[in-house]
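As a starting point, one isolated chain is supplied in structure tokens, in the form predicted alone.
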Amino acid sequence: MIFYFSGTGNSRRIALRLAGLTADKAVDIVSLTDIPDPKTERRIGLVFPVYAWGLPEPVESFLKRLPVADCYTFAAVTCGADAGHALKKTGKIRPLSAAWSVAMPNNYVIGSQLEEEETVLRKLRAADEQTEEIAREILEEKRVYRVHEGALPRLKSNLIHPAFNRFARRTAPFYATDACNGCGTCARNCPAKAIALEGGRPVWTRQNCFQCLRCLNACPQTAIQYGKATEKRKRYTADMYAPAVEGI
């Protein structure tokens, strides 16, 4: 069984390609309403984005309730470009047989423009590449750890990823503009159920949310932002490029 989070697609890619390549199944933790138990289970994968260097809140919420089972453990993760300590924190809370970081394409649209076509499907082939390898030695039960931890990994996963859960998760920002047709597809797809629709508008009900960005790059109308600096900026998910993954 693979357990995945994924807030634009990338991870959610990753997880169900390794699924089909295994003969496993993807389980969104998301959408799970209670804890199984993998003591059956022959192998458990975990698939995730790296945010800020660590984990991302629900994947760290999930793995502290997930019962201990004496398995083939993995973890693959997606990150920008590098996952500086987060594999090994994660490793810290439940024991890892074998890790890997994919690099996948920018959504973090907040901070940056985000990349050009050419880069968005080179960085996905070389990720498509690089699944089949992992699936490879998944089925091996190799016990690997090819994680790109990048420059200085432990002071941005021991210092600047809990500055990012203390300061940049804030919802405050986030704003619908006159484009917000209320489709409601925001409030649908949050997984921190962070927001409702009231008279027909998007409305932040939390003052912090897992900061996934699924709400901005997935708007259909282009209409949610985050400041100013995003009204010019492009999106995007893993759907808007890759073709459709067989099972989606």
Ligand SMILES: Cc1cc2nc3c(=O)[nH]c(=O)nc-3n(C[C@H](O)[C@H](O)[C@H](O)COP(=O)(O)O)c2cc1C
The other form holds:
Amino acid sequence: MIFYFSGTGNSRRIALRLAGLTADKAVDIVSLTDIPDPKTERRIGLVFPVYAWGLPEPVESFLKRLPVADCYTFAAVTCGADAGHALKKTGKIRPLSAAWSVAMPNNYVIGSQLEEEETVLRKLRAADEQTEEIAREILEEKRVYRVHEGALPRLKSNLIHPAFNRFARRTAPFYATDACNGCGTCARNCPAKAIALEGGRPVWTRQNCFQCLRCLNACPQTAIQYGKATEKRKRYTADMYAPAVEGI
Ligand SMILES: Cc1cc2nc3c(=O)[nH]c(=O)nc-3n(C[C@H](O)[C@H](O)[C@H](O)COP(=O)(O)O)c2cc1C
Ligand code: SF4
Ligand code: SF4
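Could I have the structure of this protein in the form predicted together with this ligand, to go alongside the form predicted alone above?
Let us now look at the entire complex, which starts with that chain.
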């Protein structure tokens, strides 16, 4: 069983491809109503994005509640650049037999302009190749730690990640512009259930959210902004580029 969390589709893409290559089942943890008991599983996999060099909150809380199982357990994280000690932190919650990081297109549009199409496609193609290698290693039950931690990983994961959780997950800066047509996609798809539609416009109903940026990146009208900085920036979801990567 492969459990995944994904804001904009990168981790979902890796989880589904790994499941296909290893004949496992991929399950979105957000869709689960109960915590499964994995004791009869042959192996357990986790796939999720790195958030500020740490784990997204829903992944951390899921892992803490998942019953312990004595089987091969792996984690693969996706990140725009580097993972810091995200996987070492994961291993402290749940011992890992193997861990990988996969560089994928950056979706953190709040922080900076997103990558050009050429870079996005190069990263997605390289990630697809790397996924095949990871699948081979999973099937051989390899015990490896192939993680690009980047510079100052301990500092980033121990200091910046807690600060991100405390201060950077505010929903107050989100708003929808007049381009919004009230389609409701953002409210339906928010994994934190933090958006409601009122008078045909989204309102953010919780003070903090997971900060997955799905609402902002996937709005069909590019109507969602986060403060002023995102107004002139691109948007990214893996689905936007899937046909080009697959040559469709
Ligand atoms: C809140 C947030 C924090 C992020 N922090 C990092 C980071 O610390 N290091 C990094 O390389 N990428 C970071 N990214 C980029 C994502 O990890 C990367 O784009 C990931 O593949 C997105 O996966 P998804 O499409 O499954 O949501 C961050 C993205 C978000 C939304
Ligand atoms: S997805 Fe975009 S267009 Fe649709 S309701 Fe939300 S903000 Fe408006
Ligand atoms: S409000 Fe937007 S960024 Fe926050 S969890 Fe929902 S979809 Fe993700």
